[in-house]
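Single chain ahead, written as structure tokens, the form predicted on its own.
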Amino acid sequence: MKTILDKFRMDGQAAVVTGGAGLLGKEFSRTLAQAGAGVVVADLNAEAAEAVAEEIRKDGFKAIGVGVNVTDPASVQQMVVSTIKEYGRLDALVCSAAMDPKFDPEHAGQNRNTFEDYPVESFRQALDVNLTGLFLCAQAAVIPMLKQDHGSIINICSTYGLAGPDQRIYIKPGQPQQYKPVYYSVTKSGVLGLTRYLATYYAGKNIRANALTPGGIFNNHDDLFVQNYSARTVLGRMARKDEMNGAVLFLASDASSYMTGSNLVVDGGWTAW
């Protein structure tokens, strides 16, 4: 007899994770592989993508690494071709590739532009990666999904796609003010619009589209930032990098078979206040 846990299995299916060598992309790729899917770790850094795939294979699961530029239609098409060549199908697409301004020690001082002086070139680049990239990936992935009458698209959003950034958490005494840049809120809001469009466009086609909205993930941030961020959450802390894995597997698998056009928020209560 099948149990509820069987609905989370993805045996015989194939999943693509863009941004697969990133902080969350690695987690997503490993999670879907552990659930039985053949995974394509896709990243702009092809060597890093293959390294993640190799780690997954060493653990006894199925994965390949491919390089992809999500802003290039030909590159995205080749990613899908590689998936079909390796696994014969494409069941889940996790769009995790994005420009995301960081505030950990490694990226200290990189986000000092005010809205008034924010470069239009940087704004356009972010639109290309964070929105056009999702458009191109979905456009290519739905072709095999339509043929097999099955597919799940998961677009990674952000709490700043739901609410404006609290710029106060980026203040550090004695240092120039840093800002979460305008493009991030704009593009992440657009992710929700694209997700709902895809869900309704493919009504009746057994292709589902949902968004996953993570809260802030701890990545060696300094104590002041952690304190400022944590004070805004109901749970009183930042997320661990593995705490989105259950949500992404739920959305990719048949456990969420009656869910489309929705946004699953996993933010420690940030948006509940």
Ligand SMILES: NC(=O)c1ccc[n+]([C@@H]2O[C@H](COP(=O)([O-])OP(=O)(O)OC[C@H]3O[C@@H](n4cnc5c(N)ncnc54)[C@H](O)[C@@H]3O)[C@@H](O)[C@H]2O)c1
The other form holds:
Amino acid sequence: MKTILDKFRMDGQAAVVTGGAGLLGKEFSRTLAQAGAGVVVADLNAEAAEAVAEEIRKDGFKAIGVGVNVTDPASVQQMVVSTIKEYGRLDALVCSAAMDPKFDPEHAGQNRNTFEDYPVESFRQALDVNLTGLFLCAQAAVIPMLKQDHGSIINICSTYGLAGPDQRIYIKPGQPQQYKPVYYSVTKSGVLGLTRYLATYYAGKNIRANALTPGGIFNNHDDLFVQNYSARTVLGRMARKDEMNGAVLFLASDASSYMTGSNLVVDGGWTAW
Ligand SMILES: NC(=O)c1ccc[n+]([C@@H]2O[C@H](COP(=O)([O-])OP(=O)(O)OC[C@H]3O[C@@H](n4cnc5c(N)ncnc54)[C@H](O)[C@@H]3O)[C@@H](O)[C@H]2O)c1
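What would you give as the form predicted in complex with this ligand, now that the form predicted on its own is on the page?
Now the complete complex, all chains and molecules, led by this one.
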């Protein structure tokens, strides 16, 4: 007897995760592999992508690592060619690669990101990675998806695609204030537009497109930041890095077969009040 859990299985399918070496990309790659998919861990950092794939293989699941620059059409095409060469198909594309300025210790010393003098070059670069990158990956991935008559595209958004950043949470006593930069809100809002476009463009073609909107993931942030962030959420805490995995598998697999053009918000209630 088939159960609901069978709908979450992805045996015999293939999935690409861009930004697969990132904090969430690793989680997404591991999750889809555990569900039975052959995974392509794709990242600008090819070595890190291969290291993630190797860990997944050591656990007995299927994965390869590939280097990709999502802003370069030829590189993105090559990522899809490698996927087809390895698995013969491409069922799920998770676009997780992005420029995302963080406020954890790993990213200390970044620019303050004041709006008045924010460099236009940085704004343009972010549009290229965070939006054009998603456009190019979708454009390349739909070719095998159309042939197979089966595909699911998941674009990773952010709460800041839905609500303006609360810049007060980045204040640290005695230090010049840092800001979440303007491009992040702009590009993450754009992710939702692209997602709806893809969903309606491929009406009747068995290619679904949805967004996943995570809230802030705890990554050894300092106590003040955690306190400020947590106070803005209904659940009173930041997310653990594994708490988006159920949502990404739901969207990638046939468990979400009646969902397209939508946005799944997993933000601990940040946008609920
Ligand atoms: N971490 C969070 O708190 C959080 C919250 C909400 C939304 N998000 C979104 O989730 C997604 C993943 O976030 P994360 O925390 O894993 O980020 P991360 O910075 O840890 O990982 C991003 C990955 O993208 C890769 N990348 C950057 N530019 C690229 C390019 N041109 N081509 C290919 N790869 C490229 C990087 O090498 C990196 O491995 C992003 O879209 C981010 O905006 C993250």
